[in-house]
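Take a look at this single chain in structure tokens; it is the form predicted alone.
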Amino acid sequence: MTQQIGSMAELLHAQQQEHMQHRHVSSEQRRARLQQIIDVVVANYQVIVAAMEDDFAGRSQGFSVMNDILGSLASLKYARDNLDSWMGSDNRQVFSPYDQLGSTARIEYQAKGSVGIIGTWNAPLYTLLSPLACVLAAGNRAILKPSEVTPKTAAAIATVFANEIDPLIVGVVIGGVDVGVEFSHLPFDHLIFTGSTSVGKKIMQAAAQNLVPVTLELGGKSPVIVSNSCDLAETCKRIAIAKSNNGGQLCISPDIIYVPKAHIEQAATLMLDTYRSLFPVITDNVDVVPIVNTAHCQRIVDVLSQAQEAESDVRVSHSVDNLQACVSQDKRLPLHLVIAPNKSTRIMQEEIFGPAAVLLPYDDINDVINDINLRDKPLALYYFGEDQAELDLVLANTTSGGVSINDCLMHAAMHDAPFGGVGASGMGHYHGIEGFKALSHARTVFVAPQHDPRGEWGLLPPHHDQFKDMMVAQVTAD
């Protein structure tokens, strides 16, 4: 359908040349580009979700439709339907006395050029197309780099786009870590990466060589605060549901759950009971999302095994004769709750990214706040309860990328609100108008008055004897 372009560098150069020649992209053009991506997803979703099922060796196609297809379409459609209001210029107040002389000022949002998007494997389509919605709404072009951890999905996306989308608008490149490294070193006009904090640091370091601005969507150990004021049964149900989502393989999955000491036994029981009700069996259950590959599954098993060897109190939703055997079988793991483990254990140090969580008992909410603040700033924070004063205390004294109250994960589904991290959990945003602005250059336009009064005011050289006194007289505190 479209011309073939060789290397990544050549594709980027071609896109940037096209941008230079066609800088202004009308709302009609932007909407048409978004609609074309929507149409491609709708027409080819079956191929893509089948590839995801193969990559995960059994992830339910229904779940992939819900998580990746519908999630991507929602982001694309929201951008399509709102870009007219986002594209308008913002009038700004002019400084005195120029505001009295007819001057005006405005902010115009200008496309940056070509944006690189590196997706991740846990949501292999969504982490490409959700940011792409803001990229295209802002009038940019893009090159997508799907995750090599899900190679069949990456190949399916590349084939579909190559057949139906002009690579000068949206191109796709695939390959392993070496390709990702080369990709991150290219002189994009903006670079978006979703993945781990450790890799995010390398991406930012590579981008800095070309002064490329970055949006990093990373992760961390997202905490949950269970208040004494909550409905404990409903709270534990919602936490268990969240922990089951995508087999726990989400960047905003609950990792550390703070529970009042008096309720920790009941909370653990309620979470495990809910998990069993969702999944009566684990092995060969199509509703259970497998861990993506053997290496990732082995890492989770190793983390849990170390906690058990350290004599931690580990509760399990389903009896497993040999946890290690799950790695070589279907990579489906039961939910593990590790209660008050030693701080030196890996489960207390690493993002879990699987069906496990830490339960920490507490007596004083201030101790919880202090413990959260001793860790890297998380991508998400969750609070369950009805104590408004306590909630205000938590919100005022913690920092996180986003917050959901009385549920988990939900803030990330907001289309009209920014999604992003802070500190070790990332920087920058996509979703909504904030995503549009993040992918645009905000350019100030000042319109001078017809009459220039500076000479009359004595502001131009040669300066008279009272010039300094005139300036000093304006050095005031009001």
Given for the second form:
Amino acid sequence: MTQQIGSMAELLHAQQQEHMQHRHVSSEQRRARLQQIIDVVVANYQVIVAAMEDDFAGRSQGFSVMNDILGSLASLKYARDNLDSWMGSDNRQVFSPYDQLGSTARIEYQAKGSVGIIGTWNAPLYTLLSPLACVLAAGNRAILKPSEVTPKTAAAIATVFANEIDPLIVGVVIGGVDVGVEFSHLPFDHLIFTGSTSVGKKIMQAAAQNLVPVTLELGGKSPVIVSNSCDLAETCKRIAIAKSNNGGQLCISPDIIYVPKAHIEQAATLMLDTYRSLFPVITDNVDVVPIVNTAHCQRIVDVLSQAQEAESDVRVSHSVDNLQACVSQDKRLPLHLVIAPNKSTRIMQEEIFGPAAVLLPYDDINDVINDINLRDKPLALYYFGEDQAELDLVLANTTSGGVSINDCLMHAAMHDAPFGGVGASGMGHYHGIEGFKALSHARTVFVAPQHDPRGEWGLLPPHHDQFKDMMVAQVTAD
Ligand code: NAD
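Can I get the form predicted together with nicotinamide-adenine-dinucleotide (NAD) as well, since the one above is the form predicted alone?
Every chain and every other molecule in the complex is listed next, the one we just looked at coming first.
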């Protein structure tokens, strides 16, 4: 058991004191810290995935190993193996004429200090440890705050870390929203929040009290464009596979799917067929990830019921006598596709975050682009097709956190490329060198030449009329 440190404010203060006394963290120390986290995950993963299985009342351990354990290990190992090149010298061009007088300049990426990391329940380990990889690679310390929606996982993470990791390097605090509120008001040197857009706004407000820089990893309604040029069967298969991932409880899950009007019937059928082939039955099927709890399951059922009451065209992969009964039973829901619902329905307005999607028919790709641009900037955008000119048009005229072409979700698994949102889907990045830089202070270091030429150039006071003339002569547009 490592030492315990009182309140979270005291823990942060103690970490920051340690940081000030040991500001320089060598690459060997950073690698050792990352390796220690990797070793702890490898040694304790069974306890953590068992807790996730309990929290989700049946999320399969195989899925949790793939999603949270392997996902976290991949981020940690990538940071461990690349931090030397990220930390390497970054020389910059000195302005003229100092460049000719022997000046040099460089950027040193300095550890910021202590970073707070608030995670979600849908990927309860990954949303803590994947950002932690860049935090530690950048030489920082961290305090993790797991989601209270998965309390057994939070407790398991806290116990494992308390037993094996020095809290002055990485501490864990657990608790509900009240703890999250207190956490977000602490004077961290950087705060990383993963969660909903609405809570993200509160986090930014709280962080502003102490001018704490924030990385906000939020969500939204990620659109999919099915082009006329695509292989429809393969496209629908891939969308259905992505939609099934974690029971649709993913920040980058396909949400609104734009399909050429002529193909909409066939697309719906193909997606539902794929879903049935992946999951012959839904209830009690361990391959189907349940909705995390009653409240979230009820929210999804309410959204679908409202779409039905609004006389939307709702298709379902597996018939269910009583959707409401699923809420109190095993919380596994079949795939629902809602075709062209009324714009005022909740399913058209809110992030679905469950096993459902909207299908919107279109005739003209420009209408699709306009519709995407009328909405909040999404975390992900997907394009399926082989029409290069159309793809170029889409990429040039939309924005999103990231893009996958001819598949969904894949860009987020890139460890060598930044992951993050834009606008309402977030700000800042982690993963790769961009994550390392986001968690470092980029400090410019200018080295002056031995000879100071300013006097002989007439740049020092007392100034004569020629000084102004010399300055004015340089006001040019070339
Ligand atoms: P949430 O916003 O409800 O909660 C996230 C975290 O914030 C939890 O740890 C919670 O305890 C804490 N929290 C809640 N209210 C708070 C407050 N007022 N002050 C401080 N902390 C508070 O999100 P959720 O339901 O856990 O997760 C689902 C959302 O997260 C979805 O919108 C999803 O798209 C998004 N998400 C984003 C990513 C990403 O990488 N961009 C990844 C996973 C999930």
